[in-house]
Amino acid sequence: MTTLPDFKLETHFSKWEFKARYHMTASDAQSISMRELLDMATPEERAEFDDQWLGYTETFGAPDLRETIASTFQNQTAQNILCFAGASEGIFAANNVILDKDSHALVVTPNYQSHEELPLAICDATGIPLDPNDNWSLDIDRVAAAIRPNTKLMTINFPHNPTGAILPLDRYMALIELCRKHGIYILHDEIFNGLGPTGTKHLPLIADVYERGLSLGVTSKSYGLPALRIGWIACQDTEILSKMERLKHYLSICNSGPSERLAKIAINHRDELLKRNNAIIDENLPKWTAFFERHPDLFDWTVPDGSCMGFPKYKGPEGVEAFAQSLVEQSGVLLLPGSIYYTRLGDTPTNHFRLGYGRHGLDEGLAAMEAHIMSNK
C-alpha cells in the first residue's frame, strides 16, 4: 500500500485547534449541545435515541436514516445511499472502487488534500486550478483538454473549500455534459450545501443530475454536528455503491447506531438547523468584510459565494506564513495559511489564508487580530 504524504491541514489544526484562544479558520457551523438537539426531536425520534439497540449496524446505514437523506433529494431513494462515518471515509471509498492503477483522474485545486493525494496513491491525476482571477471558478475548456481516453472521475466541491466559491450553474451543467460525453464520473465534495448568507444559490446536487455523479454530504459542516461522524454518498449507479459498501466492511464496517439516530434528527430538522447557522453567518460576514475595509493596505478580499469560509489574500512584506505564525503564536489566533493548500499538480496560491465565519465568538477574534495588526506596525 502506497505511503500517504502528512495531511497538512489537519496536523495543523492537532496542533492549534484546541490550543489557540481564537479559532478563526472553522470551517463548520456552529455546533450545539446534546441536549439542544435532542430538544428538536418528536416524541417518536427522542424514543428511538432512547431505545436504540447498541449492537452492530447496517454496513450500508439504517434504513429509515438512509430514507431520511434521500429526502434531501430531488430523484434518490434509500437505495441510493451509503452512509460512512464521516465524509473522509467516503472519500476513501469513492477513489479506490472507481480508480485502479491504470486510471487517470481530474481534481480542482486548491483543495481538501485528501482529494488529491488518495487518487495520486493510486493512478495519474491532473490539476485543474481554479481561477483567483475569475471568483475562482473552472475553465471548462482547460478540464476538456485535460482529460484522457482513461479519465475515470473528476472530484469537484462547491461550495468551495478554502474560497466559498460556487460555480456557475452554466459552467457546472457543461462540465457534467462534458463527462457525460466522456463516461467519467464525478465525485461531487457537497459538504458545505445549504450553507451560506441567506439567500444563497446552491447547485443541484450532483446525484440528482448526473448518473455518474457522486454526492458526498455529511452532518459536520452545514449541520454543525460534526462529533456525529455520519456521512454518505448518493448515487444513481448502486453498482458502485455496492462496491463502496463492501470496501467499508475494511473500514469502520458500520456506523455508530446514536449517531444514526442523533443524525436523522438533525436531518429531519435541517430547515431549523441551516436557518440558524445562516443567520450566523448573516450577522459574521459584514464583520470581516468592515475589518477588511480598516486595512486595504495589507489585505485583498472578495465576500465568498457560500459556506462559512473565506481565502483572502495577505499582503504585508513578511508574507503569510510569517504573518499567520506570529498571530498564533502571539496572541492566540488561529489562521489557515496558503501552504495548508500545497498541491503537488501545480501552483500553490501564495499569501492568501482561511478563515472562517460560521461561529460565535468573532469579535473578540477580530479585536485580537487588530490588536496584534496595531502592536506590529
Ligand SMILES: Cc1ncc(COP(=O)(O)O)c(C=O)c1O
Contents of the next structure:
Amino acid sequence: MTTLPDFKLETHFSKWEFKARYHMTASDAQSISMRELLDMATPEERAEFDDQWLGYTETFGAPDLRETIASTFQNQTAQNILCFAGASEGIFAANNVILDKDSHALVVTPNYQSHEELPLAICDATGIPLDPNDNWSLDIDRVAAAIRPNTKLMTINFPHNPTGAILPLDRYMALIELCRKHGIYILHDEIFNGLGPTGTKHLPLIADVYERGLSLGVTSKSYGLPALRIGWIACQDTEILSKMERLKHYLSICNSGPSERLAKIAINHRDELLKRNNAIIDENLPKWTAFFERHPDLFDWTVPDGSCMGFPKYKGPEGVEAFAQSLVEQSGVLLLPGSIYYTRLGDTPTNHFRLGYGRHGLDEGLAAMEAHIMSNK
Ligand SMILES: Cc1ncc(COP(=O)(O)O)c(C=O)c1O
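Switch from the form predicted on its own to the form predicted in complex with the named molecule and print that structure.
Below, the chain from earlier opens the complete complex, with every other chain and molecule after it.
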C-alpha cells in the first residue's frame, strides 16, 4: 500500500487542539454532553439507548438509523444509505471503490487533505483551484478543460473547508450536467450542510439530484457531535454502496452500537440542534467582522457563505506562518495558517488562515488575539 504523507491539519491539531487556551479555528459546531443529548430523546429513543445490545451491529448500519438518515433527503430510502465511522472512513471507501490505477480524479483546492491524498495514492489527480477573487467559487469551464477520458471521480465540498464558500446553485447544476455527460461520479462532502448564519442557502444534497452523486454526511460538524463517529454516504447507485460495504469489512466492520442510538436521537432532533448551533454563529460572526474592521491594515476579510469557518488574508510583514506561530505560542490562540492547506495539486493562496465561529468563548479568544496584536505592534 502507498505510504500516505502526514495529514498536516490533523497533525497540527494533535499538537495544539487540547493544549491551546483559545481554539479559534474549529470546523465543528459547539458540542453538547451526552446528558444534554439524552435529555432531548423521546421515551422510546431513550429506551432504545438503554436497551442497546452491545454485540456487533450490521455493517451497513442499523436499519432504523439508515431510515432516519434517509429521512433527511428528498428521495432516498434506507437502501441508499451506508454508514461509516465518521466522514473519514467514507472518504477512504469512496476513493478506493471508484478509482483504480488507470483512473483520473478531479478535486477542488484548497481542500481537506484526504480528498486529495487518497486519490493521489491510487491514480493521477488534477486540482481545480477555487478563486479567491470570485468568492472562492469554482470555474466550471476549468473543470471541463481538466476532464480526461479516464476521469472517474470529482470531489467537491460546499460549504467548503476552509473558506465557508457555497457554490452558486446554477454552477452546481452545471457541474452535475457536465459530470453526467462524462459519466463521472461526484463525491460531495456535505458535512457542513445546514450549518451557517440564519438564512444560509444550502445546495440540494447530491444524492437527490444526481444518479452518480455520493452524499457524504456525518454527525461531526453541523450537529457538533464528532465523538459519535457516525458518518454515512447516500447514493442512488446501490452497487457502489455494496462495494464500499465490502471494503468496510476491512475497516471498522460496523459502527459503535451506542453511537448509532445517539446519532438517531441527534438526527431526529436535527432542527433543534441546528437552530442552536446557528444561533451561536449568528452571535459570533459579527464579532469577527468587528474585529477585522478594527484592524484593516492587517487583514482582508469577506464574510463566508456558510459553515462555521472563514479564510481571511493576513497582511502583516512577518507573514501568516510566523503570526500564527507566535499567536499560539505566546498567547494561546489557535488558528490554522495557510501552509496546512498547501497542496501538491497546484498553488493555493498564501497568507490566509482558517478561523472558526461556531463555538462559545469567542470573546475571550478575540481579547487575547487583540492583546497579542497590540503588544507586538
Ligand atoms: C471537509 C472535511 N471532510 C471530512 C472531515 C472528517 O470528518 P470526521 O471527523 O467526521 O471523520 C473533516 C474534518 O475536519 C472535514 O473538514
